[in-house]
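Shown next as structure tokens: one chain only, the form predicted alone.
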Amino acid sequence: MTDTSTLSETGTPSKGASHLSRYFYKSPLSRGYGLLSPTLLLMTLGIVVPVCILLVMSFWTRQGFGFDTTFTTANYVKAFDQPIYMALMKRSLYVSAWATISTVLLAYPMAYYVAFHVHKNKMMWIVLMTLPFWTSYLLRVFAWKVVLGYEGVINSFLMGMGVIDAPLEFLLYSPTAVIVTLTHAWAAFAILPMYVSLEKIDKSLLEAATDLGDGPIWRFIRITLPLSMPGIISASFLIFIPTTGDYITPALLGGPDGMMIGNLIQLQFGAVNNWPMGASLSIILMLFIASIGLVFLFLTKLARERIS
């Protein structure tokens, strides 16, 4: 039998409810939160308590196989201290970037075209851009391996072919080599966001512009490209930020020359086994990347409102 003390016939709390229930209902703000108190609990649990985690072991240091807790600088001042460190964060910025850029510069006219210019099944347009990433991303960067080797794809042809006598040694086992597979290991995550930011552009403002005599680069540069900044700022974060801590292309095409930030964090949590110093390494990187991005958001709205 229902308590009708509790419930009205509409199902919101009756005067019988208690305060804290009066509230959550009345709240727009409150039940806002109750629905994504699931969300943010996971959150919570797989990102903030891992990174607390982080940043609190940075300030202990190891001792034989296990750890002093004494709260100290040491590993964050012989991260700044020895040059491998710093030069290390510096290549990784350096190649991250250059993925991120190339990976915008690839995926947008592949999202442009399917946004303006496919009118018919364009899911299917995404689905087959999308494909080739449905493999193992193991798979892929060893497909890379093959394709750039000595003897690989792109060597033999040109050997083949006469233009050169002996393979290119710049391609495998280098910063390019890196640079080429994260290009092509994250140009699906660069896409969707592009494409879902062009979609969304009304195309009357480009028939108002065609009317107003712009040329279809001008009619780009003051309306296509500003209102897509949006997708290409979600797309140049989902590309940067894991690329600079990637490990994986690094160690299996990288070489001495192709090392990464990552290589060097994994390898403090692994082989040489000292937690702390690779949880500072990874609250720098962190920190860095975080610098890097608010400069880009602030030098992208002063763009976009130079342009408007």
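Residue numbers count along the first chain shown, from 1. Predicted, not measured: the structure shown is a model, and the values here were computed from it. Here the rigid core means the biggest group of C-alpha atoms that line up within 1.5 Å when the two forms are laid on top of each other. What changes on going to the form predicted in complex with its partner chain:
Comparing the forms between the two forms on their rigid core, the Cα displacement of Gly66 stays under 2 Å.
In the core-superposed comparison between the two forms, Gly32 has its Cα shifted by at least 2 Å.
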Given for the second form:
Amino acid sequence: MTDTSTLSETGTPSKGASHLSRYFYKSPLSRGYGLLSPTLLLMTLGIVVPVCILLVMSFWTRQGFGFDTTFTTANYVKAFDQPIYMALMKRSLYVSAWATISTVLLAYPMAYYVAFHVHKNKMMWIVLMTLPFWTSYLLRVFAWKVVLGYEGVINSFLMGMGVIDAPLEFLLYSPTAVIVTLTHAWAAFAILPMYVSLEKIDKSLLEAATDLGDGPIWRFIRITLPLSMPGIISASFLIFIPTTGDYITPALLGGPDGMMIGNLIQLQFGAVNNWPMGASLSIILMLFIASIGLVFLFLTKLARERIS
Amino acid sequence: MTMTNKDAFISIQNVDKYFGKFQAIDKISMDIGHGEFFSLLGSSGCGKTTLLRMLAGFETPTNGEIYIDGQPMSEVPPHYRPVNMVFQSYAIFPHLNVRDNIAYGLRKQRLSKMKKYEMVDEMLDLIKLPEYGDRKAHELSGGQRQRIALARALILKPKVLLLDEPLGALDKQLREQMQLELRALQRTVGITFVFVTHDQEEALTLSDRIAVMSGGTVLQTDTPTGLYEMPQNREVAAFIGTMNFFEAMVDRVEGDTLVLDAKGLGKVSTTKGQRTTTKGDRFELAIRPEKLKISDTKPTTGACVEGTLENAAYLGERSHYYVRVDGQDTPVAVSAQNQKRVISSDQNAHSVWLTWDDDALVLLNDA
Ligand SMILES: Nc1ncnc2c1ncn2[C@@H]1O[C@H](COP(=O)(O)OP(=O)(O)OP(=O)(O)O)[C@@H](O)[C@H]1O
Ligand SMILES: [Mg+2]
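Rather than the form predicted alone that you just supplied, could I have the structure of the form predicted in complex with its partner chain?
Every component of the complex follows; first up is the chain already shown.
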């Protein structure tokens, strides 16, 4: 009590010592913006500006080695008219959706285990789980190539056992290979947010649910799952967004059938040298991800209301 | 396996609980009657919560058995026990509103939405929060959460309600109000309450019977009056209220009367009761501060002792006096009503007289 009273005395300083500090003291909103401002600045410079450039460029067209800067929606029309673009877009969303689902399903039990059944050295467990991810991303992708390849671990093993005569081709250079690799590559990013939200759940809530008649399964559905939803949602976004635009994994493991929109965009900015087209495709991809994200958020909100 | 007492609704028999090598509960046996308001009272760490959690099924006894309504509980998991618990932290589900919190346990009963709604309404009326159904947990005060935790358990009409220091987090005023409401509620619903507290005043106000615990054992189980007037040993006497203690030795036995030589009080007599004693046996005598009478002049009748007033505290309604008597290291505490000033001045270091009735003296069992 004495604390706040002295604060308010010093917080409203003797006449105009600083109007600014008084303003900041009085308005929590301005204090909030004050705290945000470094990040806000970085975001503006690092994200908003490039996106604006991208947006403007997407309405230009290629002309020889330069740009025709007259505004036109030609690129967008082309993107929706020629089947190849939308086909790749669909495959990207498909691959990335499955990668997200399988990553979350794989990582949730691990996060759950550490949050509820490990009592000592929790941090060590988390570090151990993320240990494989300290190696380079490329290295891990190549490791999967070794595992899934024609003469890779799985095929040699199955052939050695006499289960199959010829190597399984769908293992490598297919969307499946991309999904498997992405799932493994992103698991660490899914474990952390889900672990945090599970760890935060007050254990007495679980006991209260048990006390009120719920066995382990009902308790999980009615308490643990809804309370860990924020972790699941952030993990899903954290994986879905970057994997949709990924181009390294499909390039190395996808083969002709596993190519994704990211590869096409990369081509536009590289070999094909059609930057405006690349910009349009990037913008379209962004819009797709944003709308899927919104639908996802809406559905989880609906589900949460239904569960309760 | 011993037979359970027929009147006992909850019967705890020879229960031990070890956490690793540490023994939290040491061979506790007790019976709790149907519809009783039963309190577990004891200082921090004496095992109250552990005992309560064993009743709820969250801990299993290392040895012994607990019966509820005649049924042994060792094989029954918590979600099938006919008991409900009000947690110390209330454990209100943060993602549900008040209504859904209260209705949480009704899932198994497969009631219609309408019926559930009515039942929750009844509960909201009972806890006097009829307008709060749509609030979220974080929009509630401590006292309101406590009532919702109560309603959430009561709506299931459990045979036993377990309460772990449910009033601990409330301020004094709200606490006293909730104590009255809790007691009234218990009378209305007629459910057996097992109530954990470390506040002796709270236990005395609320309970039909109290078990005083210490270090994993039960020291004495009795009614509030019994515990206050007739504590059986020094620990109980000291834990509940204030008490003056005197060392005493048996001087002679005259029929049912015991005459003792008490350090600081001189010759005193008290009833012998069931004890078998002979001259020379040592006892401890105890007397409550309010059972001692203080005056400036030597009283004409009864036993009395002279002492020096060492300290006095005026508390409005009553005064506390601390009187030094010969042969006693700590001054004797006296508490007197201020209806009429009993001594002429609160001035220290003047000579006063203490008297008492023989039946105010309590003979403790452990010498
Ligand atoms: N899970 C546990 N593991 C080990 N020791 C425990 C555990 N739970 C309780 N104890 C110990 O058992 C003893 C009794 O604990 P309990 O929680 O029953 O005390 P309490 O009487 O409820 O105290 P308080 O009034 O502080 O709540 C304490 O010494 C405590 O440290
Ligand atoms: Mg406790």
